[in-house]
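Have a look below at one chain only, the form predicted alone, in structure tokens format.
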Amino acid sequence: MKIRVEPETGGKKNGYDIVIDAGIIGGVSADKAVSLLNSAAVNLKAGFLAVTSKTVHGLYGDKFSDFLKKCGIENFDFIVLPDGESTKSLKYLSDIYDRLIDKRMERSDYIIAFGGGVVGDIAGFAAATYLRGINFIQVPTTLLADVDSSVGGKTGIDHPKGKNLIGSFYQPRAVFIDVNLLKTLDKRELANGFAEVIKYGASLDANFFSYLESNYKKILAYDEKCLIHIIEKSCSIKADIVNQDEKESGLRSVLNFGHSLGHAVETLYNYENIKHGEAVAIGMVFAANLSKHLGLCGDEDAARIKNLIINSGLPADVPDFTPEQYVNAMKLDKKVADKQIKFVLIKGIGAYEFKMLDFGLIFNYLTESVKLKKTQNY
């Protein structure tokens, strides 16, 4: 199946297809492989640099090489980066630039991101900035990347003081999602991606949220049909939003549900010992409870979100950092303006509301939450 992404600000120039199927890498004929790339107007005679991670290269490097050869691509190379969020740094970005320069790659050549969200973000930023823009293709290998980071053109690296503080909007030429690549993910990584799927239902689609409540066990047991459905639905929702608001000037901010506190959690953990989706899960529960506190939604709405997150094996409780630490981390968020932060709240399952919140309000709510937690532990 194909989903078209065509942002209004870029029109057809920036338009591209998301192709979702099982067995794209290593499971299609040479004719089908060539057809896939031809449909994206990829020049098979150009040079290609595949940016990947150590784990993905070990699992699928040979299969991906075979796929490229099936397509008639002869001029390709790999750069293999370490696993983990810490790879999204200036150091490894510089390594990619060095390889691009050593290979004398030109604007007509291609970078392929073959990996999870970290690989997609750093490879995309390299593509956006090398020679002021080189062709870029996304081949995500995790559920998190399938439904979130590979779609929409957000690229970037982290700074020690905050997540994704250095980056750009840069759309790929194509996204190829092979659901079979998810079979080698461990349970924790699959749940990590499922958190972003929950986000779409919780803030934008009540019926989809109900589907997730009914089918989370099958999804987390790698049911192919369910996985294809949730990827297709998530990508469709995101594509529709990106088409209307490519550069997050308004509507696209809804995709940050759970991310304001979530990014703060990641920063306070120094991007170690917690995964992005896990931090977002914590952030969604926090945002739902804050919505309830502000009278926007009821107890049942907040409880349903928390229950699905817990049932999916994701964390729900705010870690034991101080309110001061959380507020200071959130002050570096990209959505801060006039000493307030743009928060995505819910008016019920599948309905959102933006509010500019004063940091004093967030501090006081966190302080009361800490007091309540201590009381409950006695």
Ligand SMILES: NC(=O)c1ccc[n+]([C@@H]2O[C@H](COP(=O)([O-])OP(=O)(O)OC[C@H]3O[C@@H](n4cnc5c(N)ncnc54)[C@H](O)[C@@H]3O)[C@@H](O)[C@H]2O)c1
Given for the second form:
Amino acid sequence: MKIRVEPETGGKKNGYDIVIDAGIIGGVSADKAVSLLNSAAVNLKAGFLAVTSKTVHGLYGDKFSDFLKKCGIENFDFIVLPDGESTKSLKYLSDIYDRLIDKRMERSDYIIAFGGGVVGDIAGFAAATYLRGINFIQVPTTLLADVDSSVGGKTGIDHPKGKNLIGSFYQPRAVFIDVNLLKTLDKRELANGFAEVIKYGASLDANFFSYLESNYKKILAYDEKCLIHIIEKSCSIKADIVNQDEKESGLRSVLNFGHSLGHAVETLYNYENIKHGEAVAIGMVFAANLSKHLGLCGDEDAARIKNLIINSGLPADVPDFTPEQYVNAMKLDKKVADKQIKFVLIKGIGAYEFKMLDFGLIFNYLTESVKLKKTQNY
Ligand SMILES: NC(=O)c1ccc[n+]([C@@H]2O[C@H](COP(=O)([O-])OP(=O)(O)OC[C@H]3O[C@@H](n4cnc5c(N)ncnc54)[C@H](O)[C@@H]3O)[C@@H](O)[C@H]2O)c1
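Starting from the form predicted alone shown above, please give the structure in the form predicted together with the named molecule.
Let's see the whole complex now, leading with the same chain.
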């Protein structure tokens, strides 16, 4: 299947296709990549730098080289970065620039991100900024990157004072998603990506949420058909939102369902020992319960979200920090205005509502309903 992303602000000129299948990289569906490269007018004779991570290179480096050659690409090289969130830094960005300059790459050449969200974010930011913008192609290799980070054009790196503080919106020329690559992901990484899939259903599509409730066991057992279906559905939902609001001036913030508390959880854990999707899972259960508390949705809606998250092996309980710590961490959120935060709540499964919430209300909810111990009053 092919999904078209065409952000309103970019117009048709900046639109691109996402191709999803099993066996694109060196498998039975490799021809789909060739036709996508042709339809995206990719110059196969240009220079290509594939940015990847140690694990992905070890598993798929040779296969990916064969795939590029099969596509007619001969002039390519790899830069292999360490695994982990700490790679999304100025240091490794600078290493990518060094390599691009050493290879004398030009604006008409290409960076390919071949890896998870970390690789996609840093490679995309390098592409956005080197020579004020060089061609960019995404080949995601984790479920999280398939359904979320490779779609929509957010790129960036972290700063020691906060995550994703330096970045840009920069759309790729094409995205290839090969579900076969997910077979080497461990179960925790698969569940991590599944959290973002649950997000789409819980906040935007009730039928999709029901499908996930019925099929989560097959999905988490790497059933190819189910994986292709959830990736297609997630990418279409995200593309539809991004097409209407590329730069997140309004609607796109619905994709932050579960992220306000989720980001605070990640910050309080110092980005160690918790994965992005796991923090979002905790944040979604929190947001659903808060929606129930505010009279927006019923008990059953919040319970269904919590059950699917727990059944998928994801964490659901708010970790034991103080309400002050949570509120202070949330104040760093980009959606904060004055003493309030723009929160994504639900009116039921598949129906979102934006609300500006006072930090005092969140503090009291964390104290009285979540029953976290406070050390001072708000
Ligand atoms: N740009 C966006 O819109 C957006 C959206 C969501 C998340 N993100 C970012 O994405 C990042 C998280 O991405 P992630 O969850 O993919 O983590 P990740 O990129 O760190 O990948 C997780 C681990 O899996 C390994 N791996 C990747 N593919 C593999 C495969 N096929 N088989 C075996 N191992 C494999 C990686 O080497 C890494 O060790 C965060 O930095 C987050 O901020 C960005």
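Keep in mind that this is a model prediction, so the values were computed, not measured. In this text, the rigid core denotes the largest set of C-alpha atoms whose superposition between the two forms falls within 1.5 Å. Numbering follows the first chain given and starts at 1.
The rigid-core alignment places the CA of Lys32 2 Å or more apart between the two forms.
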